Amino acid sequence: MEKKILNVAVIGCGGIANSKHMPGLKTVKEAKMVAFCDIIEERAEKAKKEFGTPDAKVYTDYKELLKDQSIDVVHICTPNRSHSFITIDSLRAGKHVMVEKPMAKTAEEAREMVKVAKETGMKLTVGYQNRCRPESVYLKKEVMEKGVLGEVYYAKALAIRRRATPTWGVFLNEYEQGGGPLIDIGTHALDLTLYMMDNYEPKMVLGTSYKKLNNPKCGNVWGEWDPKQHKVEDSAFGFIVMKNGATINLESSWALNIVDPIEASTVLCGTKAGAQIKNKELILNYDKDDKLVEEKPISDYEGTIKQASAGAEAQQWIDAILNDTDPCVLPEQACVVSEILEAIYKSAETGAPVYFD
């Protein structure tokens, strides 16, 4: 692109926009936020005041926003149900799109988003910011791409909370979100694991899901919820076999009786060594001179991204558009994540494994 500054619009000015997207974009000098849209106008007005240019526009109808030909990029931060059709409309309006995770409520919708991105030639990416954390960058560039672990044949994708059920927005609404912790935080852990393994060919999935802890008086860190409004699972688990024989165990929960909660974590076991991201720390394990060794190498890594993950995510995305390169998260990769999540839900419902073609 010839432009050096991109005009960005944000559709959906709720929690994730305020906590990640808009603060991240604010750190990118090559981007300016010129439009904000929300069905609650006051939220869009607030976002304009905090993050927008003085002449930024406010909308309550995203279709009106998309008519503005000066807008180059759209960030979609709405509930999962609307990810697909807002993304498709934005791509067809000639906008590059970052859509918040998960890519879509259903795998079919995700596949259609990939198709339209290819048809329009516009760039599409998904908000899996954990790939941009320093320990993730190091693990990918300095460990996985250099074959340090050897063949990775077993992995864990972990997103387990003890008592942290989100009680705001539409997190508990199955119609709007498509599920609970699996599609909310399990999606991050699965994406990170597949990315590190560079393996996007699932063969079979067996899943289970549970709704066992629907007692709002349970010490939840975000307070009580209305049990009648809690329409999603509180835990879901998946056993994933890849076409090359590798196995991934996916564990996700908002509320589980467990001593050590862990989130956005991946465990990778290879033929030469192993690795784990735990509490934003990278730990390598291997044998040396017939002794078992653990190493935490990230502190010595000079090439890592120094920004917080939100700013790093926004920077690489804007750079990809300006330089016409691939963003960190490819839509085809995010689509496979959605396909596996959907297969876990289907298997949990039917009690049978789900096989991929």
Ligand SMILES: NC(=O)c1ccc[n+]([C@@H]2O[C@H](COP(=O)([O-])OP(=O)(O)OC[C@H]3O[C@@H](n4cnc5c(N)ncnc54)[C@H](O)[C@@H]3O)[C@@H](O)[C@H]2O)c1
The other form holds:
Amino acid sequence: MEKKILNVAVIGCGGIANSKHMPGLKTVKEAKMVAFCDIIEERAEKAKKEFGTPDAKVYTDYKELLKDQSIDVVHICTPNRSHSFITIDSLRAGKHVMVEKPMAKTAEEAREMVKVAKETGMKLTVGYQNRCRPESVYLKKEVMEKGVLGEVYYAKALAIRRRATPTWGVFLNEYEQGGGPLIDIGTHALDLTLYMMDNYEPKMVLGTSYKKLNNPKCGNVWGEWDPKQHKVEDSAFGFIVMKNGATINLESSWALNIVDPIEASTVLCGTKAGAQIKNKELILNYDKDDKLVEEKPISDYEGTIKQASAGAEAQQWIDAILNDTDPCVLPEQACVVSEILEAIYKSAETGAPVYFD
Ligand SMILES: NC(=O)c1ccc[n+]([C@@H]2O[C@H](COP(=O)([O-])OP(=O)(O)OC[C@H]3O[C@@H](n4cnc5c(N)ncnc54)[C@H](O)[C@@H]3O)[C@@H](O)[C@H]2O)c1
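Output the form predicted together with the ligand next; the form predicted alone has already been displayed.
Shown next: the complete complex, the earlier chain at its head.
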């Protein structure tokens, strides 16, 4: 790309736009935020004031925003239901797109997004920022890509909270989100696990889901919810068998009777060694001279991205556009995450396993 500075627009100026996208983009000197859209106008106005250029534009209709030829990149931070159609309209309008996770509400929508990105030649990525955390970068580059674990034949993707149901926005609304903790936070843990295993070929999925803990008065970190509005599962579990024979156990919950909540976590068990990301710490385990050893290597690692994951995610994305290289998260990979999540929901509903072609 000839340009040195990219004009970025943000569609959906709520929680994740304010906590990740806009602060992240603010640290990238090759990007400026020139347009903001939200169906609640004050949110877009506030975002402009805090993060925009002085002449940034404010919209309430994303289709109007997409008419602006000067916009190069669009970040889509709306609820899950609108990820697919806003992404497709943006790609067709000639914009590069970062869309929030999950890629889409359904796997079919995700596949269509991949197809349109290919047709238009625009770049598309998905907001799985956990890949950009220092311990993830180390695990990928220094451990997985160097084959330190040997053959990984068992993994766990963990996103289990004791009592942390999101009570803002539309997280409890099945129509808007497509599900509860599985599609909300299970998606991060599964993405991280597949990325580390570099394995995107599922063979079979068996899933269960539950709606058991519906006492909004008890200890929820984001306060009470209205039980009548809670239309999604509170926990879901998946047993995933990959075509190469590896097994992944996925556990997700917003509310579960456990004492050790753990999130955005992956456990990888290989023939030579194991690795675990637990509470943003990387722990390796192996045997050496007939002794079992544990190691926390990250503190010594020089090549680590020092920025917080928000800035690191935004920087690698803007760099990928400017240098015409791949962003960290490829849409084809995020699409497989959506396909597996959907298979878990389907299996939970029917009680039967789901087989992939
Ligand atoms: N990457 C992460 O860790 C992470 C964390 C939280 C949320 N998310 C994802 O981000 C998305 C948004 O979640 P949130 O917590 O920011 O929700 P939110 O409700 O706080 O914000 C969503 C915003 O989008 C606006 N909006 C809705 N429809 C719109 C439309 N058609 N055009 C323009 N604006 C529209 C809403 O008015 C709201 O301000 C979800 O897909 C969620 O899964 C990701």
